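Read the single chain below, which is given as structure tokens and is the form predicted on its own.
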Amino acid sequence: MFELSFTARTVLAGATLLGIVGGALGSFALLRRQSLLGDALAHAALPGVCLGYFLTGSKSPLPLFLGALAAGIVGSLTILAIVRYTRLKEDTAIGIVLSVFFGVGIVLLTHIQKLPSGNQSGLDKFLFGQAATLMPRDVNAMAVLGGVVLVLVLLFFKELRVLAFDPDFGASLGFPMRRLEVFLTTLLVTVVVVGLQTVGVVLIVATLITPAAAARQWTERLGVMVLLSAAIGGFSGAAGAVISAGWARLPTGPVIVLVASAILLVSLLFAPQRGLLWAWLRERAVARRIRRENLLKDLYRWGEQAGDRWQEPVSPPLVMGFRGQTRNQLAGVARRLDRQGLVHWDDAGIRLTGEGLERARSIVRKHRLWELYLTRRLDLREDHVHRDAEAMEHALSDANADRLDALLGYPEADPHGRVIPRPATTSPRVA
């Protein structure tokens, strides 16, 4: 069992702190559709790091962090000013600030590298991150700044929630939305500055957005999302630090991002409400239900045309011709309905049972009521309503069908003159 060195434990603490704070605050950036704002602020902070070195000649964390913080705030205010006072959209403003500030930072960094002491400055670690250089004092500073950010998020959670979902509504309630926007952006700048040394300019946005995006798949509540995002971020940071410590020459920052991305991938696939797998399964279930209901309806319509002989068997080739089905497709649907007791399928053919007839009558009723509604209320032509009714008949509940029936005055026939079936238990009509 391997033990973490002192340096590895320091990196572990710093990465976990960054993950927790970044995940919590990234939730608000994600909900405000400002996923690239953190990236822009990280690139904007680079010239501040260089200026901090220029002014002090020191590579100690404090002047570099202060320079990055100042440049990040200037960059964020520039974005807000461009959006407010010009016709440019926010994504354009973010792109402008990101490219201009990062270009200035690269120029300054290149100039510093040419100085006699430039090669020893170590400022290039802010580009890609170098978590192994974290010192206990760096982690202490991260803990203090991160703690302040979390406390402020807790204190102003209600206001930040309004800002994230409906700033116009917040303004109508008297909230200072402009100042809140600047406040949230300042918190983002602080988190970006805290994380630069660990994951660098290039990857900082992933520590903000990836945990929040993963958490969003599992919940609809903001408070739960913030907590879950912080937990995912903290776990990603800790796991990335441990994995990096276990393999030589494996950079910590990219590993943290890969762990968070793996959690996001799992969330996108398996989250109960939003997961792609569950969505695919739900779509398959709906498609199977529609095929079963279509077969019941086709059997009903055939029996109707044959003189209300609904429970006589219909030959499979005839049923296959209704919708162009293959024998295997028809067999799969018919077997399921047979097990449910809605049809009886044997060598003589397929016929509706008593329960199946009632289900089929309900489906046909919804179809014909909807066709009548479209022609009466929306003035659509009779030959333009069948396709819409085909879709709606599977979505209308029995209760809504009853409401639609009452709204139309309990009609006897659809626009084509076909009888609208009555349900088994019909409420007395109001004269």
Second form
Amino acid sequence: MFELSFTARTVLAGATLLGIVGGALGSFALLRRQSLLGDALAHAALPGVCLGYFLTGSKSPLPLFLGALAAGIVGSLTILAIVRYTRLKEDTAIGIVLSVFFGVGIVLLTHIQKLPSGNQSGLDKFLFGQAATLMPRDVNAMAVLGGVVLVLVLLFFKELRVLAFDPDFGASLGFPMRRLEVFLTTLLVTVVVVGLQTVGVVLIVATLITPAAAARQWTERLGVMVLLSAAIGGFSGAAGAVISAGWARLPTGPVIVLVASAILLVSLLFAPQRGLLWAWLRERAVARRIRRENLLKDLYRWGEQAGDRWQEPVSPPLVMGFRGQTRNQLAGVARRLDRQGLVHWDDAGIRLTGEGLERARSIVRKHRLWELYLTRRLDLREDHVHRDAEAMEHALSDANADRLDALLGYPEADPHGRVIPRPATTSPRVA
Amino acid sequence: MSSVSEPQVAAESSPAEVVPAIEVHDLTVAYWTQPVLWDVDLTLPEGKLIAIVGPNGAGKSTLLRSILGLVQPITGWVEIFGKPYEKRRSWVGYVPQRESVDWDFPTSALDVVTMGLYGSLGWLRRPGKKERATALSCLDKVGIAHLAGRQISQLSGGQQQRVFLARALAQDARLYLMDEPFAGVDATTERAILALLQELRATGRTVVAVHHDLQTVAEYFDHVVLLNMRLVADGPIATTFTDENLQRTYGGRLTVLSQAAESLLRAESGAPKLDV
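Take the protein just shown as the form predicted on its own and give its structure as the form predicted in complex with the partner chain.
Entire complex below, previous chain first.
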């Protein structure tokens, strides 16, 4: 159904290639916390493009490309040198190089466009990228350079891993970490320069960082992350190219970035383990469990005060008063406990079932054991231990509660003189 | 006549022929104009557990890093078993401070331990089955083989420290340099680490560890280096780890000296270009 024109197919190939290589390499930049380095390198390449044009007077890609590469490398070495020889920190060095080089680049670009021949030069496409100007020979060059970069990443994967994780340890093993750093930076410069025509100086950093950040959400393995990041980058590039081909007035580079950003957003929200949604759900589950356990405990204590009549029904308004809950809050908690068979809720009120009583005993036991532990072992005053125990009763595992019980010598009462209950399921007392 | 032969026998094992594990000569290190180590001379024997002790900012970590060649000194040199570090790299294992890396890095405990074998693998060769088996056995030695596949941020502080120790074990070194191996670990891990150090000593290895807990120095170590920018004292625990030496290390009497050293350095180098 979609017939892509020859130009569109060229753009598709170029954008996909760029996405794959940028994604793979971007993982290392991201893990070294050098996300902004790529941005600085891209901006630093601009004066190189202009100088390439000045020196040769031609707009054929090779001199412009070499100019960009040279300027990018000078920019990156400047950053490394500033960090090494001055007391400025890396973020400052990146900011300085980015702005100085970009400033020079804009001055040169403006100058060129005022020249009689200059307004035809088309150099401004390097600012925001203009993928439609990609020629098959450009894509071929991208394929060769990108391929070289990928092969180098593969060959030096082990060394790049130690550079990203623990450079001091790598140095102690005898790997020349500074040279590896320059090596990685040179690869970054290459990718940035390769992508300038497609995505442009201003947005190219997104092809490095965004796929890597998205990939990080889904995996805990470096190799998988690099592969996934390359896949996300490649997909974003392809999707961006196709979308911008379908809607004539959409620029390719920004659309690529938007596709990658959408994938990142989904990853940030929905990735298992690291996703915000799951973190929120986990937190909510814990909060709900604590509310349920508190209700069981409150019913137990009420029954205790009424002379150990733990399974008497208690009227809902009374239970609401225990913790200042609204009727709806209480109903939510109690209904869930009812479904779990831990309380029974009918017209007479809410009461603990047999199983619920067991659970309540276990919670109260943890609370009182912990209070006793704090007063006996840590010499805290009795009136200072309740809040701490409120938290521990939900956190302490049954096994640790048993150990605590044994450690304290299976005490009868807590510091306030209240009986420490023991569920029937608790491991038998060992003398 | 028999008395003649005796000195000859003694001469064969005289101290002159015993190569020390580490020899530090005239070592001065500065970060910019701030001297960190000042003219340190130190000879550390082989086969001992050696603690480096001193107050915060005394240059303990810097001494370790200088021995490893991670810090370029202004003056002085270091030798490991009689040769510069570059020649002895494969004899040395390193355990950095736990906080020195990002534990949220996407990697498993086993991957980290495998890094200990990168040195012997050299360039380009990738760790394979054999390396992973070695790494796993090292994790086993520190008691956490069951956590091999675990992402490293999912480990407790003590387990992370064990991973670092296992990585150093994988290096199979004669000399281990450890930066605060006992810092921030639980009691069980502390005992496990101590047992490990003793086992290393039993097999003839030397361990030099920065240590922060004065209470346990005498119990855990054989030999101590008391450092406060300058070397205060070094030697066997019994003769060196004395109240007087501790007073000299922690008592702040070196203030005058550090100030003098600092002004001297400033005068020597107006625009210092130090490799730090």
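Remember, it's a predicted structure, so these values are computed and weren't measured experimentally. What we label the rigid core is the largest C-alpha set whose atoms superpose within 1.5 Å from one form to the other. Numbering follows the first chain given and starts at 1.
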Legend entry - Rigid-part rotation between the two forms - which of L36, L281, I363, L155 lies at its hinge: L281
Legend entry - Hinge rotation between the two forms - smaller rigid part turning relative to the larger, in degrees: 12
